[in-house]
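What follows is one chain in structure tokens, specifically the form predicted alone.
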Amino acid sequence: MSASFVEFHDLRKSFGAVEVLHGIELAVQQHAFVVLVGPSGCGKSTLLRMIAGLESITSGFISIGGRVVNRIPAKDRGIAMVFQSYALYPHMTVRENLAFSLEMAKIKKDVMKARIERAAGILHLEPLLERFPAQLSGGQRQRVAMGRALVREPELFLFDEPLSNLDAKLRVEMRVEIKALHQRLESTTIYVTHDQVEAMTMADLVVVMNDGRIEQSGPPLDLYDNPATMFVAGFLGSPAMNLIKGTVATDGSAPVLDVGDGLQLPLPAGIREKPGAEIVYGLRPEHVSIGPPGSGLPATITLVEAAGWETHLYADMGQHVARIVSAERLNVAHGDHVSLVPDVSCAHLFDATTGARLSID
């Protein structure tokens, strides 16, 4: 395994009396593509700016390449950052934008020329070198911003929500370009986004943040299949996981979850919680199917979204709305009465108070 390249130890950040990062502990392996993801205000951009040296550290430390950087100026940390706003100089051509940081660092002209040509070739910027930012599309500007980072040949790339200003089609294209660039350069990259689709598709390691803390970190599919908390379960996945609160009961000898309105969900046989315990039942939309009449839980279809490759359904179960995703083109419509069949083997159970995942024998 490659060595840890970036490390955070008991990292804390306060603005006045308000602590916004609470003891962050994380090790980033060299050459990894790490995505920090979470809702607005969770602390992910603040953490990225602390790595870059744009925010001070209240306590704890950050190390990059084995060197503690708490008191090292941003320009000496060996990092390059790509911002959401592109941060291009409007009065400079693309070539001049790419050259600016190299000129400030007094890089030799022949080395500068070689770096600019290499970055322009990788990012397909050759035809744009003599244009000004106002003459470029959003996607082209973002490639120039990436080029400005690339020419510095940094040890660490930082991306702060770089695709937020692009339309849906460009977001997908740039997502592919950024991932391909990382694979080509074998760089170490830390990328911030609030978009869980970006996190799932781009990352080697996803770090889910909530309220200034790391809820869970790991490979994308590990977090998707085995969320450690109810927050992670509900945040990752589109459509979101079905989360239904109820009380453990028994139907004969089999455990069930009483969710009100006479509705009972089957529970895994290995559940440890006793009857009367309040828990939250989680099930991914792709693990709920529509069965023959009377074969499952009664529900009424409230919305059908035909996405082409799959169908998204929303169904009313009284106090609860169920989300269903099917790879089939189902012949159902608004108002239809159906029977929903949950795949109990794929159920996730959470403590209703703490949100922690519950073990199943």
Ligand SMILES: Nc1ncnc2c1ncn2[C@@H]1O[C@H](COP(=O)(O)OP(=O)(O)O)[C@@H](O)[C@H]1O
Given for the second form:
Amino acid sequence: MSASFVEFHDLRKSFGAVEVLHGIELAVQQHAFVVLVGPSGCGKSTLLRMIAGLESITSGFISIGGRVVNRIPAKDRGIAMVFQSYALYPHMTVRENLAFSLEMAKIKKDVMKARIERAAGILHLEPLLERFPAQLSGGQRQRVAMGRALVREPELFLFDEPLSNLDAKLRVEMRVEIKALHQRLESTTIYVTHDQVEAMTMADLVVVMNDGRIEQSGPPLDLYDNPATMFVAGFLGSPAMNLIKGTVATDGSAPVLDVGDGLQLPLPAGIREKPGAEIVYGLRPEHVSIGPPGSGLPATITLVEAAGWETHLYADMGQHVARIVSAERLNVAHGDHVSLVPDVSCAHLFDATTGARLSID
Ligand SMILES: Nc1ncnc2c1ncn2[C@@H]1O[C@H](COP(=O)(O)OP(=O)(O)O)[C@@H](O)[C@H]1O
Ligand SMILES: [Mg+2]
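Please show me the structure of the same protein in the form predicted together with the named molecule, now that we have looked at it in the form predicted alone.
Expanding to the full complex; the earlier chain stays at the top.
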């Protein structure tokens, strides 16, 4: 087990009187690929800029490689950052763009040349070295921006939504390239995105942020399978988890959830909440299936998306909209009346007020 490389302790940030980060605690292992993910405005860029030294620390501390960096200027932190806007110098060629920060750091000419060649090789930039940024495609500019970070041979790579300006196909290609690059170089990386698919596919450790706090952190599938809060449950996964609010009741001796319109969802036998408690029932779309008529909850199909390798269905179930994903090509159409069968063993239960996960005996 390698030592933790970056640590945050009770890290806070205020702009004027407004606190936007509320006591961040996190340890990042050396060589890890960590993705900070959360909705726009939750504080991801602010946190990244504080690591880089571009934003002051209001209280708490950040350490990198065992050294507290609160008072260390950006240029001495051993960090390279790639931004959403690639910020290339338009009047410089690709080669000059790559060389610029090394010249500023007074790196020797022969070392500089070797580093540029190495970065250009890794990122397939050799044929582009004499071009200007205006002569490059979006994906090529993005690779130059990464090259500029790479030549500095940083101990820590920071990325702030580097793929947001690319079209969908290129985004997927660059996602694979960045991940492959990390597997080769093993530089500790902290990557910010609002895209949960990027987080799930790229990260060793996903950190879900919401409103200036960490909701949960862990390996991607741990968070997917065991979301600690309703926010994490709803944020990760597409189509999103079904989250249905209701009141605990009993049907004979079996616990059920009243969800209105006379509909009752079966609850796990081990539920601890007493009848009358308000809870939220969470179920991934892949854990709902269509059963024989009368076998489950009556619903009406409103939308069918045939994605090819799977089918996404939306159905009205009383006042609720149910999302269903099937690996099969289902023979259903808009307007069909179906019977939905939830896999109760896969249900996630949450406190309706706090959003915290409820444990089941
Ligand atoms: N320089 C600033 N001055 C005042 N408020 C700011 C500044 N930068 C960011 N904020 C606020 O801090 C919060 C977090 O912003 P940001 O870190 O950019 O979020 P994200 O990157 O997750 O979208 C937002 O409410 C934003 O308006
Ligand atoms: Mg941002």
